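Have a look below at one chain only, the form predicted on its own, in structure tokens format.
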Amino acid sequence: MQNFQDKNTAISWDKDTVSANPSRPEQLDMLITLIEDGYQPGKTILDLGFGTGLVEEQIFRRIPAVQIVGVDASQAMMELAHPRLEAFKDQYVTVQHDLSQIAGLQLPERNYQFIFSVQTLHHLTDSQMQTAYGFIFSMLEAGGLFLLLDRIAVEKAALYDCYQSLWRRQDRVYGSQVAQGEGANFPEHQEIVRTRGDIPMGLERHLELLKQAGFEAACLHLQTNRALFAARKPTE
């Protein structure tokens, strides 16, 4: 299991987040363009695994005087982030609490137009996704878009060599190291998930859980086992 507390392995993650998952950019380029093309000047933004700030160096380059608050677990993490958003240390705030836990994460007062959460929930339990779904919905203001870029759970034995394939095809195109990294079969990818400490949801349980929530929700792109998820808040 990967141990985000130790400054190493933080260390190791921010230097290479592309050979494991080669969609990253593009996926994160969709995220940060519904974010530029919606946000409204003096609202925040609420990012829910805020890690190296990664995420952040982009979408300040390219929302001028943008808000955001970011919540991490990890310390060390959060370390390495404040070096790379030195220039925009006056737009930023962070927050360190397990969001296993979400329910006593506590916010500074703002209007929290967009929340998005990358690569980050898949750590959640059932339960705790619910709970998560609820808090985040609590959260946005009225018409706020919540955005959810994030591993799913490869769920049919039956595909796996269709996955397979894919992430070989990913793995010629882009140089990348997905199919060693997810298994020769169905049995040793659940075992690898479940050594990493993962616990992905399947994407018709996540659009369900949105829906309880209360968000109207939709999978915007899907590439294998990661998806960027949309869920608006409804205005009335």
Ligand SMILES: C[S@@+](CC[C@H](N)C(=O)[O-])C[C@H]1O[C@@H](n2cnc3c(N)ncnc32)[C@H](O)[C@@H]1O
Given for the second form:
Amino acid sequence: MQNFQDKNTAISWDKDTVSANPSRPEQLDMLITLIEDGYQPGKTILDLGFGTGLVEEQIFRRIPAVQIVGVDASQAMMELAHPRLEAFKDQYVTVQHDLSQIAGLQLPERNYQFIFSVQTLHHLTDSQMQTAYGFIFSMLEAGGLFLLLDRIAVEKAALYDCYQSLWRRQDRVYGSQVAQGEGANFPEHQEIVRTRGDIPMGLERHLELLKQAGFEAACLHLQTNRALFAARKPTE
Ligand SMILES: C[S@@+](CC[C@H](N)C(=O)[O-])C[C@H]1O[C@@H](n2cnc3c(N)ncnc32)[C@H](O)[C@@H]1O
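To test you: the structure above is the form predicted on its own. What is the structure of the form predicted in complex with the named molecule?
Below is the whole assembly, all chains and molecules, this chain first.
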């Protein structure tokens, strides 16, 4: 089980975020572009799964005077963020909280125009995700946008060889190590995901739950099992 509370796990995760996930730089760039194009000065962005501040570092460089509230359960991860974000320390606050208990999350009173989450919500169960999407909907201002960039479940054993072909292709193109890490066959893949403590939901289930929460939602980009979703809260 990946333990983000552990300092050494935090340090080693922070050192290499790409070799097992070569889509991350491009998909992160897409997520930040969406924020950059719509952000209104004075509004706040909420990050669920602040981690070591890697995403914030890019946002602060690209969007002047942006304000962020970051939530994470791990002190060890957030401690690595503070030196990284020293130059932007007036532009963010952190809240330590376990997102599996999101209903009890106390946030600063702000106008949340964007809420995003990167590689974090796959730690929540289906019922915790339902609660999380309801909470996110209630926290966003009318017209606000929720962006999710995350691992989704590989659900079809009959298509596992297709996923493997594309992971091997990624490894050839990007020099990454995805194929081996995901498992030699479907049962091994499921065991790896389970042992790591991940419980990703399928793409269709995400869309169903987002719609149930009240959002207009779509998957904007998909690279095998890494998806970028956008969900808009209606204006009325
Ligand atoms: C893979 S890291 C991603 C960090 C950051 N979003 C990024 O992409 O750079 C996952 C983060 O989710 C946090 N996390 C996992 N489960 C959580 C939970 N139940 N509540 C709050 N944070 C959680 C971990 O502490 C860790 O910082």
